[in-house]
Amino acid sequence: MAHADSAVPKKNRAARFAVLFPFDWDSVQHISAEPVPYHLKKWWFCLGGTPMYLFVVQVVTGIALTFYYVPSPDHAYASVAAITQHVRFGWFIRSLHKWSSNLMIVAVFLHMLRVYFTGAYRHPRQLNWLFGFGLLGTTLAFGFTGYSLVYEQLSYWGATVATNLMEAIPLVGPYVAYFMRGGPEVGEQTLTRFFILHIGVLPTVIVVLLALHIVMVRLHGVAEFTFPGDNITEENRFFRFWPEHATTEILIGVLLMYILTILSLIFPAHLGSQANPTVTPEHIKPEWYFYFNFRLLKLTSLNISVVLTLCIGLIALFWPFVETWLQKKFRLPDKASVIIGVVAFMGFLILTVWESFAN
């Protein structure tokens, strides 16, 4: 006997289900036939959408750990160890996890260099670059707290030095660490706090930046670029987003699950010696992402490092309002901007590279 439904029409089950979810599927279809500017064919003009896809491998991968990891100075290192090497596939999702957070660290750096060099940080975009620059700092952020879970010898006193930096920090440094710390030193209570922090507090955060940006995104527009090279004409100036954009993003989040896949497969997330408060490593090593900062305090003191570390940070937040104060004030021309971007970012890499062969 066929069941009541199969003789009520199609345009009447439609209504019917718009009753029951009245969504404006209209607004959807409008958003997928929005044009999308020329220069958004090149790869490296996407990279806006990388770290939102490395996010949701983050998300993913960082839930399936939740389940066995045990946020206890006792347990967090056996509970990691048990991961790693009993838990079926274990090392695989915690390898993605780490390989995912790594990637989009230099997902989100690249996409700021793109936009510091193409200028799309301009009037009226200088909000959207705030926001940028916090997902960065917030992405960094994820980097340490998830580092220093691990609880190995050198995680536990990676922590030890970083909160000593921030306590360098003026006026707010000693609050800011002791906060971190949750006492005088890192302790069980440091850890209970970074766990927190790296499973509720920041990704609270980056899906509120994410938005921020995302809207102003919408609001602002898409800024146009144009590159020698380039056949433009008024036909071809933009090209829908659906399907021809979203097939390029498509592409981008499945050639970036293969390079995870091999990541994983041929390096491993590995597992140091359990943390040990009474002994201190000889050589202490930053993750890759610090190791600016790291070989900055080794060739100056503590307070100039922080300071000079600070400074630069509140630069580069600042850096449309700053410019605009620069040429007012100086007079400077537009190749000024990237030549100040070509000397930081070579010193920054110079540094970095510096640290990372050093004993």
Second form
Amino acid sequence: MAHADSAVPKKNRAARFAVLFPFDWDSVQHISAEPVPYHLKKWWFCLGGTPMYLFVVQVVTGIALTFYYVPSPDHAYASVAAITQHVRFGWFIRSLHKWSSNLMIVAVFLHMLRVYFTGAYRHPRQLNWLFGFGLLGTTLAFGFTGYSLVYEQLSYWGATVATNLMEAIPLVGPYVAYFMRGGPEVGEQTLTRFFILHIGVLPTVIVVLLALHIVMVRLHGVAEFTFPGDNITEENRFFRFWPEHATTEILIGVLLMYILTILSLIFPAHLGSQANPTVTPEHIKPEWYFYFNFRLLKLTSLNISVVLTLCIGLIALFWPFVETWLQKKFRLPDKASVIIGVVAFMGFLILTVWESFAN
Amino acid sequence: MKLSKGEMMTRRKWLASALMGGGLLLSYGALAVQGLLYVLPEQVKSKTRKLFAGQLSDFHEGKVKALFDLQGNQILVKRQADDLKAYSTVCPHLGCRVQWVESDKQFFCPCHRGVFREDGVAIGGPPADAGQRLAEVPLEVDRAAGVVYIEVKDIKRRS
Ligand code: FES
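Got the form predicted alone; could you also share the form predicted together with its partner chain?
What follows is the whole complex; the chain from before opens it.
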């Protein structure tokens, strides 16, 4: 045998495989052996992994739903009804998909709050706040395009209101709205576009952003915190990613599956009446995570609410930089950000709760 | 100015790479522009057509009558004395459908609680804050024949 690999003994399977797949496994071990700071033993610091876990659930259930869903105005509603009523376990997969999306948004919000109130977004991690904010935007876009696909009344009118809302954004608005609708008004093209955004464009965006987000965390290392009562020594300052931290994450994953299952069993996703472009239903509300904006829309004229939302959004997006600027200009102490954060979050909460009780 | 051979070469090289870079940029740019145009569908001017709306005597004083355009959307026609006005039911705020509430003699938009007076002027909710009104649909009365026409958007036809 004149083969070059004949030197490898036949019995050594691992070595033979390594020749076929020349990959440096040691480097993987090295990469995944990130030292984890002490404070991550507290569960609320593990919230960042939660949206990612839920995203995986979304991918799996989403692909499953695509087997039966038909993205056309004539068939969309019927296909969702078929999934809910006839397909084996269809209702369960649909409910998981719905609940997981809701929990994902909650988890993203909670993770952001944690990062914000611990000041983890500050120098040198400003960039990662931007990526994280991009992930929030993408997640919300997922939610919006997702419930438009069901093609029930709320889907249709939600899409109408939202695209008209985008049209009111200065400068780019009309183009964005035209692109989203595929024409001057919501029509045949719109559903297909939302579908492609939901299953093609947004997943690509979110995977890229997630990768950047995680790479940044690895490059900077996790921000370290100490709390009163912590007894940190040189030995216990860090613990291992594997198996200690990974176990925590796995436990959180199991807990999430449990919660998702319970929610799907008790509150399965239901189906409203079919979209009717000629009649707006008496009671119309978006998903809860758009309540604050919905309330804002009712409170003021269109232009004011759009400009207000835009301003708040931009300030939040660039907050790490805005804060530095404010600190330089007005000698704002670090603590001021806590007050600003509480006020902003309270505002969000009040508008959301207000809307959920209003009819 | 005399250039040495070496300098000539660098200048030539620079020119070559500049041209090549510029060419690449232009062609990818053109691709990007075309790609953008690809996702923005062509705007077709919607045609309108006149629709027979009924006999003049079908429209009663002070009453609102609902008609439908070719897409099945409601158009509300109101008669005040001899004056007929047709209103589109598309809310000027964000495009939901308003309803005529006979008991209040008002139009109501369920999306953000917009309220409109009989003559289409907004008096409540965000449309009022923005000083909006319901769009009027062109309406024609042929008094000699006693018939009413409205002008609505034509549905797409393959020509
Ligand atoms: S769409 Fe009618 S009030 Fe907003």
